[in-house]
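Below, in structure tokens: the form predicted on its own, a single chain.
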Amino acid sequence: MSNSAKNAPGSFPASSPGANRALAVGIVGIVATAGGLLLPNNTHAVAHSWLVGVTFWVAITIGMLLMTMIHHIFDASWSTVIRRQWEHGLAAFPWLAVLFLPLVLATWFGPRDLIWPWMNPEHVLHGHGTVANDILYVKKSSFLSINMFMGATAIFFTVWIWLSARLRKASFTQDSDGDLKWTRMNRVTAAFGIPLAALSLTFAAIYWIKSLEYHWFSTMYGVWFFANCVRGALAISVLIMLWLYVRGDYKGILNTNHLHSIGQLMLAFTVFWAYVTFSQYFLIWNANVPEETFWYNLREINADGSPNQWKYVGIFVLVFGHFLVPFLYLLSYKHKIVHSKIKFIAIWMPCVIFFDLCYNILPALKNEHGDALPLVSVNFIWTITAVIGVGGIWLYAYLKSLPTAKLIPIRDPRINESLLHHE
């Protein structure tokens, strides 16, 4: 078979061998992050890291959950080629569940306050007394239920794979018979799935990351949360799309005016994030009450008022890496339309994204004097392991999703026009 035909629209993808070698790669991850737990006192570490590596995924995940439904609800024509990346993606969901498992089994079994002090009511708060005589928890208790956080992650996994497999199987079954009805029952998924989404990763967000440090008060959570998930599922769908057209599945459909309607998103989310993340930096700098500025305080200084490594990480992440960067890049054309271009900045968001994440999760980790432990150790080789093992195994399941449905939605209503999508 030549390779025209064998990369034609309405053929299936080959299978790539890489499934297999991602496999390898995930198992490996896992494995070397495991292996921080062989050194003493590390345990805490390794699940911090661990949960880094599995929430930033997730949150990838739910961004491509995102698009595929806002896609459907809009009747969107031009990102019809792309969505069939987005629904391969979502096979990843069932597996990144599993990877959650063992957060959930060493909280429930080992020691409560491994990962987050508020489930153990004996955990001694740093100049604060013990959990359970703190009023903050006392006030927050009929949320922070351990109960309450293992039945919430429960659901919140059974709605993204409940939705996501409403939502392949219509796509897929359309490429069979053409029926429109497909088309009308993901309309109505996403109808109601949009919201659905929006709750349970507001309240994932919350749950997994935010309550690392139950003190703190933000209302803008959720909607940082969503910003991170959006853009980095645009980032990881771009690298998705300049491989295809590199193995050749996607020359001839892929084009420029693709290229540049997925920068202005990835340029939209950025300004997005910026006004989200530094509305929220500045109302509490503002206000200046307690409750609110040792979120930040303990991300700057430390106890004796000296810079921690924290600081130069927010400024990075905060100023630079998160907005300056790719709003600048992105607001010339040449760099959302040149491939090697736009690569870059797909490259350069996922791992801002991760940076962003440690700087939320990791400074939980404090030592004797209440100071967050620095980023620059030997803990954080755990988080990059597990940031590895668990992207090993989201692109084994990507990869073996992938030969499962034609390359693109042939018979989706709005594919000729996504073919044809000009500027």
Second form
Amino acid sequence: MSNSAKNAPGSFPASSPGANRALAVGIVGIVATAGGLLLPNNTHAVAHSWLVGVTFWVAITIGMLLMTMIHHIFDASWSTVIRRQWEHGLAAFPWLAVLFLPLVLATWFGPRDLIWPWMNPEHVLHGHGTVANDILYVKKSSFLSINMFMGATAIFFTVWIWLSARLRKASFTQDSDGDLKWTRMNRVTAAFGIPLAALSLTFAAIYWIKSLEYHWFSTMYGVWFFANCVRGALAISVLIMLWLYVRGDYKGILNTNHLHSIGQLMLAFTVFWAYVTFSQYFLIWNANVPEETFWYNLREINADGSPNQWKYVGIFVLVFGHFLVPFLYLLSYKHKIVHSKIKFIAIWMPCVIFFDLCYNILPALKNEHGDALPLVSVNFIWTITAVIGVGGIWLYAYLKSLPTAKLIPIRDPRINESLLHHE
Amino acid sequence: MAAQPHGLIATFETAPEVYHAAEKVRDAGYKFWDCITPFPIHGLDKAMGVKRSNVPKFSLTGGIIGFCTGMSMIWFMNAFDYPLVVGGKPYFSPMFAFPVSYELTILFCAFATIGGMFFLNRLPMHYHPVLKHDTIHRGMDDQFFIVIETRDPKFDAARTRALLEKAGGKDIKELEA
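Switching conditions: you have the form predicted on its own, so give me the form predicted together with the partner chain.
Below: every chain and molecule of the assembly, starting with the one above.
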């Protein structure tokens, strides 16, 4: 059998032996994270690390869900060859739901304030009574109740899994029958799915991350999370396409204009992330109200006024790493189309998104003075193993889904336009 | 001595013809020449060997100037020329200068892009020698042309004409300057 026939776009891609390796990496990562529980008084740190790991991959998968639906709602053509890889990525949602389960079970059956302090009314706040006596909690208690949290989390995953299943089914079935009704069905799914996904990701960001400091509020929070979701998804899909190109599957399919277009989106969402994140900081800085500024103070100085590690994470990783470096880098045309160059930034971006999530989640871990625990500490090991562990499972889900459908949606009405994508 | 002609113009009937002719002219090493088509032909840039536009360099310069203007303007007004405390904030901080700098980055970038585009393509151009060609109006309708200018170092009346003929050009004429 000739090699070209094996790699024809209408064929099913070969399954990758990487799937089992990814699963192994995932299990090792999860076991290593769980190993952190053996250390004394380490449960909080491990739980927060796990939250970083799960939300990181949930964010990327939501980004892929949104990109798929945005593709359909605009009847886009150029992204048709890329869409199939997003659809495979969506296979990870049920796994992510399972991986989120430990947090749900541990807080439901175990210590209620394991991660989210407001879940335990007896939780002692630093310096002022318990959560139950806290007027700022009482006023928010109808929203911040453990039942609401659990119900909402169940709804989020149900919505994501359901939308993914609809999109995948319609797209995969069209490969065999070429019926245009599937394109229409996907457009309908996108039309109601985009608002559903937008609301669910916003509330997920509020419940899972923002409520770690339930005194604090920011109307930008959902948008901040959305920007990270899409950037992460774009970066990971670039890496997947380059991998498929090197493997031979995407030779003759992926052209420089696809990479140029996706690079432009990466640049746009870099600016968007910066716009949103800066606006949040700027409004709080400008208003200078203690009930908002404490969130940034916690990430800048200790109670005694000395700067802590998060200050430098904020300046160097977020301002420079998350915005300035990718922004200046992606301005160049060459950096968007030369494989090795776009690969660099597609690896860089998920790394800084990881640090952004750390910046938002980990300072909720405090010492006895109420100061945020530093980023670089033993706890960071569990954060890394959690991201690798969940990532292994994510990759396993993707690679298991990959051979189940044709390489590209070969009978999509827009596939020819996508293959001939030009400037 | 009679004025040197502007160049040679050749007529083509179809888009593929002009596309392949452009490749031949490109490969022959000409620099000062152009294609006239009634609509954009995808890939013609590449067939002509045209490099990517230099407009982004203007955009970047404009953006940097805009950003610096915003920052220095706010610093000059609030911290230097007329120091004023607003809302208990420092005289100058990049925080509140940022929205202004950001807007000026976009504004100056847009101006530089438009200006740079007009500078590079030399529009508006009220006269061009090809307008004297009898059938040039069909270049806006159903015909395609290639013009090779005499100022091109490779230009040679006989050899350039032969090249255009070989490339499939019809009705090859000399253009008055």
